[in-house]
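Given next, in structure tokens, is a single chain: the form predicted alone.
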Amino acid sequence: MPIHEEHLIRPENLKTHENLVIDGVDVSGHWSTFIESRVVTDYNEAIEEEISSLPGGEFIHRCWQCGSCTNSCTVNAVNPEFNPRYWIYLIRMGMESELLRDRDIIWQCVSCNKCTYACPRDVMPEGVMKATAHWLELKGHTPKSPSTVFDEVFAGQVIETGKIEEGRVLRHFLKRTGQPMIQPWLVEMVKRMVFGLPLKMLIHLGLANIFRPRTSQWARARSAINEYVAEKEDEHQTALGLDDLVELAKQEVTSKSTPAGE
């Protein structure tokens, strides 16, 4: 289905005649406003299929373009610009390079999943604007967005004790995205939480900081954890054809640290 809004036509592709007629008729300026017709040649047929093997872009096929994800966004209703149905509509299109333009703002989703509950076609708008997201981020064209790192941070400290330990989460998000450890809204939490909670629990978080508990037993579960990660990203890289670039690459080092007539 095509996309008619004004509002999604890039203003380059608007063009405006100060002096127009047509068949005898003045149609000079505003009347003038014609869509500048373009050839698109770098179409990627396989982004569909590449965003829909990566978690939460299983049903973006059924998407029939109502515009009820993008209606009911929280985004949305504060920059217009953020519309999950018309980059639905270019994955689906394969319109790569239109997708790209607008890579600065897909990851801004807060989840809040209005979309989803919205859709009538149980697309899951709100886990196509993740492995959107994502995808972006596996093929290079973006670096990873902060809720990412969070995620990583917060998985990797469950995988490696199989517990949760906030102030080690934090920390470790802290200076992964280059923020610092001392933030105003930090400091009120840590006063708050020394006159607000018993001893016993500042003495239990204090502890779980320097010693790091785990839950016992856990290498079998987390040998368990770390194979099928191991193996999902393994999934990923293929579906994405990431694995022939990496082949490529080494293949390209190996014959660059190669003398010449060996």
Contents of the next structure:
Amino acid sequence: MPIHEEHLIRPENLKTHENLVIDGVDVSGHWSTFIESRVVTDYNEAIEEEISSLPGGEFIHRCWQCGSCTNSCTVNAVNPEFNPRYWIYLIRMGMESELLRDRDIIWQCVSCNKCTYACPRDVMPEGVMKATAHWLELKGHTPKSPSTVFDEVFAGQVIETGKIEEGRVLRHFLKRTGQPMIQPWLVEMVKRMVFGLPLKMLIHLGLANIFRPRTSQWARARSAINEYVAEKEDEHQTALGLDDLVELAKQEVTSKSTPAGE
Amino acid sequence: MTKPVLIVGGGPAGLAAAHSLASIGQKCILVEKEDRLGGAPILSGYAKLVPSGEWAKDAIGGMVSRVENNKLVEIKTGTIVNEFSGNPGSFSAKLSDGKTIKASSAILSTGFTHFDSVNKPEWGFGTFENVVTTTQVEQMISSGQGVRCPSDGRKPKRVAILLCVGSRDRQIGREWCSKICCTVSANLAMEIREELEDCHVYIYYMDIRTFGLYETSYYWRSQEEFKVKYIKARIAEVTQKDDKLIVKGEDTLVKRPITIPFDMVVHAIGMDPNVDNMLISTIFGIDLEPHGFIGKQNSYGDIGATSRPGVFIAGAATGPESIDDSIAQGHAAAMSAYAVAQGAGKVAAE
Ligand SMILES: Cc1cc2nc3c(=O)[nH]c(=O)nc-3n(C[C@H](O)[C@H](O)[C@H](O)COP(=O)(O)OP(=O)(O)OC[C@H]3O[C@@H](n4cnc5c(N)ncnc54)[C@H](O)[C@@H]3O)c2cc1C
Ligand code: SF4
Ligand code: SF4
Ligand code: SF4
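Follow the form predicted alone with the form predicted in complex with the partner chain, if you could.
Next comes the full complex, and the chain you just saw is listed first.
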């Protein structure tokens, strides 16, 4: 029997045997291709705890799988594979391998919060999506998403100077995400700004770009913020069981830097 | 002096009826098959009750002593009714102790029988030591022993509670929902999580029926405060490998077969009709309803009426009921029985 809709089946689950006889029946070859079902053989209880320890994931355990979030979801309307309800379930039950299959879709949430308003149990699915994307990054399953990079560049500048300078944020963002500096939309925007904005403002913008003004007496605020950020990052590392990994990495670095033979 | 009211069965419903009648000066005789009063919560050693959270031995124990200390209630434990005859206002009952008593009316509060899980062999009860029932877990908690695997006394790290065991199942001729087991299971799951912090509890369900206000305090609370997990699956079979029980089924929300290891599997057993019901039906000359519980006349006329005038019914004898409802029905049936005892029932009926 040929398999209809074969593309729906994950290739590793299609099994064709060169020579296989079961109870005297020859089931070799293409015409006897088997579809293996994927059996869930264990729950990994740590995942729910890890994701719920990240900001946004706190209320994941409330979900009763009604599907309102998926039904109301902006992204789901264009990509049916984007299914917050399903991922929340996989996380709650600890079906890690299933979750990881969708690692390249999960981060696509546009934070419209439609799901937040639809959810009858106050799970805050938008937050869960954020926490899950964060979890995937921290665990090294996905590279940093463009929006994470943007957040880092933006926050980094605020923390450093107490001010925000859009041109600089944009330049650094494009650079760190490997995008060319000359973007057609950017060129158009700058053109219009040059024609549209009053001269005084343009000069101001230019100077700010060169001299990088800072909020006065920012240093104390900066160190307080940095301390807080470090504390939170440590918390997340510990919650995700990454402390050991960090320690290991450090040890590896030191052992490599000691000359061999010592 | 009117003849006493005969009450058969000393569980929550019978105790409520006896208390009601005595408190308005009506004599009654309480006949109980077992050697002590209290019904299922006492005889089966339940732990904390839904929804009060009180220990069964305190809550129901209080109802027992209230009745035992009342002179208007004559208690006959270890006794059953063998013969019953007569008409409203003048019944006569022959008891198993050889005595014959006169009664003006009767209330049957003979309750239910726990489903025997051996009748679902695919779920491993009676075959594997660590497959237990909700009543056994109630006893583990109420005895102070704590929740432990019977095989070796270890603390379970992962517990599965299977709902609807002996309910909602045509294969074994039981179509009814036992009504209270979802809530009782959520309650037990929270008690397990409270005692054993690092033990994860999974509830396998077809529907969750924590009806009415129990939704917040059991279904929602068990998830929000105690992180109990609910999985929509009817389990196919329970087997054993080394010291783990293997639970097989289909997780219907992800369309995936599951074979998950557990330390302990708990059957949320349902409420069967009292095994004595055929006998009770013959002795008292009353009809059973199609499932085998005692038939109730419509609820809009005489409260608690059976097919025989002057014989009333209350509690889980009529079908699965909670303790609170059984108690309310006991009080209500007392009202009907009292009316007959006072000769008013006849007047009202005319
Ligand atoms: C595991 C489990 C946990 C539960 N926990 C709760 C809970 O937390 N909260 C809640 O509201 N409900 C709970 N229930 C339901 C509760 O057990 C019933 O609602 C309650 O017991 C019904 O009371 P009853 O008096 O009608 O019947 P029963 O409690 O069954 O009492 C009937 C009495 O009649 C006696 N009897 C039977 N046949 C005869 C006879 N032929 N002659 C003389 N005497 C007889 C019996 O020995 C018994 O004492 C639970 C049920 C189960 C299975
Ligand atoms: S916030 Fe994300 S998950 Fe929620 S509806 Fe919008 S896109 Fe969908
Ligand atoms: S709307 Fe809320 S409760 Fe419903 S599936 Fe989504 S997260 Fe769960
Ligand atoms: S109360 Fe719940 S567990 Fe009990 S029979 Fe009904 S649905 Fe099943």
